[in-house]
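Below, in structure tokens: the form predicted alone, a single chain.
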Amino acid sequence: MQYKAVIFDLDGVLVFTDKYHYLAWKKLADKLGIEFTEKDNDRLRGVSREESLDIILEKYKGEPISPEKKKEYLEEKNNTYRESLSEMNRGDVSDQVRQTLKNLKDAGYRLAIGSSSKNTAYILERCELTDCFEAVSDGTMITRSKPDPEVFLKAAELLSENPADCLVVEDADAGVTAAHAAGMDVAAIGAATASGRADHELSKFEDLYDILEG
């Protein structure tokens, strides 16, 4: 096999929580008198919570915000977000994704998560995906978010695999950059295909099995 392990980004690849992020950030932006659209939300894909707040505050016109207040706002946003995540369930993961993950495991590939989200474990639990992965590298374990490669290197470390033997599946351009910086190939899906920088492109999730086994 060309690859021994597959490392998946979570949001936008296995599940879709964009609407929850958007509504939580918009609630905070409205409170601060900041215009925040779904197009603005697209800029937050693949970046950390702290960096997301800094992007939103680019349009802020009020008094300077202290670091302590920023932490309060981040906690407020995350509480709103987690409340909405409680609505997620097994049905939020498509049959195509579940079957492909099963097929990959049956074929001998080792599967891991590489996500900057600090809510990764909760989302996996809500969607009944936890048992699909040998390792989970997420925002609770890293100090630098994508496009830094730390989250993917941590996933490879947890699997005890060489980065060169890992394939990353990503939907964000920052994730493609991070995977390449980690010395890993990338299979892009969704918005990440636009740049043309990935090593493989997926028109649908199940194409991943054909790429790995073809």
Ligand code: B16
Second form
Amino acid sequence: MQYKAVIFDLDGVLVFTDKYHYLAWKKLADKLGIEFTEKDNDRLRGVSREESLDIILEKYKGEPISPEKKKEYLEEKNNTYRESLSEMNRGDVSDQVRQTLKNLKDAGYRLAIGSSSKNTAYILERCELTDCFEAVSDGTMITRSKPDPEVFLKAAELLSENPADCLVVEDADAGVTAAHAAGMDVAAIGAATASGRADHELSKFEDLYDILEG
Ligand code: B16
Ligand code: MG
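Moving on from the form predicted alone, please list the structure of the form predicted together with the named molecule.
Below is the whole assembly, all chains and molecules, this chain first.
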């Protein structure tokens, strides 16, 4: 086996919470009179909540915003986002994703999560995915978010595996950079395939099994 473990990004790979992030940021941006499109939202993939707000505020033309106010906006955005998450359930994970995770586990791969999100545990629980993973490395455990490698190195550490034996699955450019900086190969899906920087490209999630076992 070329790899012993697979570390999955969450948002944009296993579940499509990216659309809920977009709607929650859009609500805040509209309130502040800032233009915010789905293309702008792509820049926020894999990036922490705090850094995402700073990116959105690049287009803000009003009075300077105090750190306290920023904190308030972050809380407001997260509350809107959590309302959407509370509606999620088992059906938000495709059969293809669930079956592929099972096939990989049965084939002997160790599975982990490497997500920038501080809502990871809640999302996994809502979608009944918690038991699929041996280790969860997320936004609550790190001080630097993607493109820094910290979240993936933490996942490897939790599994007690060598970074070189781990494959990362990512939808974000920042995640591809982070995985390479951690000394890991990356399989890109969705937006992350565009740069051509990944070691493997998935046109659909189940291709992952063929890449690993084919
Ligand atoms: P939260 P991932 C990332 O998740 C999202 O892609 C990114 O848009 C978000 O800002 C970040 O989590 C933080 O999320 O506000 O829930 O802590 O792609 O790394 O799974
Ligand atoms: Mg992602």
